[in-house]
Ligand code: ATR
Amino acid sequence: MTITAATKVLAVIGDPVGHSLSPLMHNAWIADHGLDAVYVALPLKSDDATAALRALKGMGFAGLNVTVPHKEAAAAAADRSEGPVANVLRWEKDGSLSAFNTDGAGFLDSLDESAPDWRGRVKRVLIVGAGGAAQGIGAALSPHVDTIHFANRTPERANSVASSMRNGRSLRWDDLERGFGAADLIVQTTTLGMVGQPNPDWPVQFTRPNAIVADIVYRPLETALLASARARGLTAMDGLGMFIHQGARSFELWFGVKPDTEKARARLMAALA
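Structure block, one chain, the form predicted alone:
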């Protein structure tokens, strides 16, 4: 492709972002639709990420995906935001900045694919973690379930996120066995199990026989948690589905067109292989 001064520039920003498959996915969609745009990965190390994101206003970006650990800063940097955490930013024609969260809707899209009957099966949810992704997923699930428990190594974070939802509860980290045993849906949202990160001995042996286990990590695609869940005959959902669907919703917010998610999965599976 030819890049000119008219080319729209988009990026994923976070720390780290070197592992991200977002450029591969979005640049392929850009090519599919013949758009004059380019998507890059930019690491952001900053003690004031909110100010850093605001400073990008004059740099010509059309939009951003924002990942760990800057999702709260992204919401704060925007002139308007859907909520307290955001993973998508879009600069409007008037120069203002809008923030969105496609994590939750992307997770539900992926859950619909992996377990189409989940709405009839899931009443109790356990979300491991209390970061931006956990908040987005919890908010999306909240209207559909009875209770959502958040377990986090920093209990204050779990308490804070749980209190933001009508049916949110916090669970102590050392109570994970009980949490795994009570949940119909378990969602692992931390970096644990990711390549280069610690791999806990998750208490999968306590899960219910009809439980759904999801891990939003996609490097590796088959985490130890998912392998254990499959060994017990449970429905297991890898992180690639949510990654693709939240990205597709981002793409639609920026360009007004729906990209092909099945084509994206085939491309990403090839890249991961």
Second form
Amino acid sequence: MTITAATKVLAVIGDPVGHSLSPLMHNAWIADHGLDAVYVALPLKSDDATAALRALKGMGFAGLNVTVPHKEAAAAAADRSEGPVANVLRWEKDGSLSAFNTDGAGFLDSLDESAPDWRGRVKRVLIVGAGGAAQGIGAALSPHVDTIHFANRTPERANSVASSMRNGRSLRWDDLERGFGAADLIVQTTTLGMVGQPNPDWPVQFTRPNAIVADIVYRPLETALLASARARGLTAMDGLGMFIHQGARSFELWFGVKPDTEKARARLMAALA
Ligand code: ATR
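Could I have the structure of this protein in the form predicted in complex with this ligand, to go alongside the form predicted alone above?
First the chain shown before, then all remaining chains and molecules of the complex.
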């Protein structure tokens, strides 16, 4: 495709974004659909990301993904937002800016794929972590389950995210064994287990025999947590599914077409290998 003055520009904005897989995923989908658009990664170091994002308004961007640490700023920059944290921005024909969050729905899409019967069997959820990802996933799961326990190294953040949900509870970090033993679905949302980060000894031996274990880390794709869950015969869900589905929902918001998520998985697995 030739880039011309008419080419639509989209970007992922965050810090860091140098290793983001979003450009690879979206540009391949853009090519699949023969669209005149290009998707780039823009690192934004700013104390006032809201102002920086608003300033893009006049520059003709068609849409943005916003990632850590600017998701709150993205919601604040928009004229309308689905919630206080946003990972997608879209400029409307009237010039106004809309914000969306596709992380939670993307997680549910991935869960539908990995454990199609989860809705019938997941009553108790344990979310490890209490950051933006934990908040988004918890909010998406909340209407479908009985309780969601949040366990976080810093307990105040677990209390705060738990109290934002009708059925949210907090669990002490040193009670993880109990949490692993009680949950039908365990979702690991911290950076632990990521390449270069510490790899804790997760108490997988305490899990129920039919528990589902999800990790949002996808570098490596098979984290130590997922490997031990699989060794125990549990359903294990890697972090690539949520990444692909949040992106597919973003793409649909900008272009009005559903991209091929299976093709994306094959391309991303090749890039990660
Ligand atoms: P995100 O928006 O991607 O969830 P975040 O808001 O920075 O990112 O959250 C990172 C999560 O990883 C937090 O739950 C953090 O725990 P704290 O709230 O105690 O910081 C967790 N985390 C990061 N490094 C950790 C570590 N070494 N041990 C335990 N938890 C860790």
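Numbering follows the first chain given and starts at 1. Predicted model only: the values in this text are computed from it and were never measured. Rigid core: the largest C-alpha set superposing within 1.5 Å between the two forms.
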Please indicate which of Gly106, Ala130, Leu225, Leu126 marks the hinge of the motion between these two forms, where one rigid part turns against the other. Gly106
Going by C-alpha fits of the two rigid parts, what is the rotation of the smaller one between these two forms, in degrees? 10
So, with the core fitted, how far does Ala74 move at its Cα between these two forms, in angstrom? 2.4
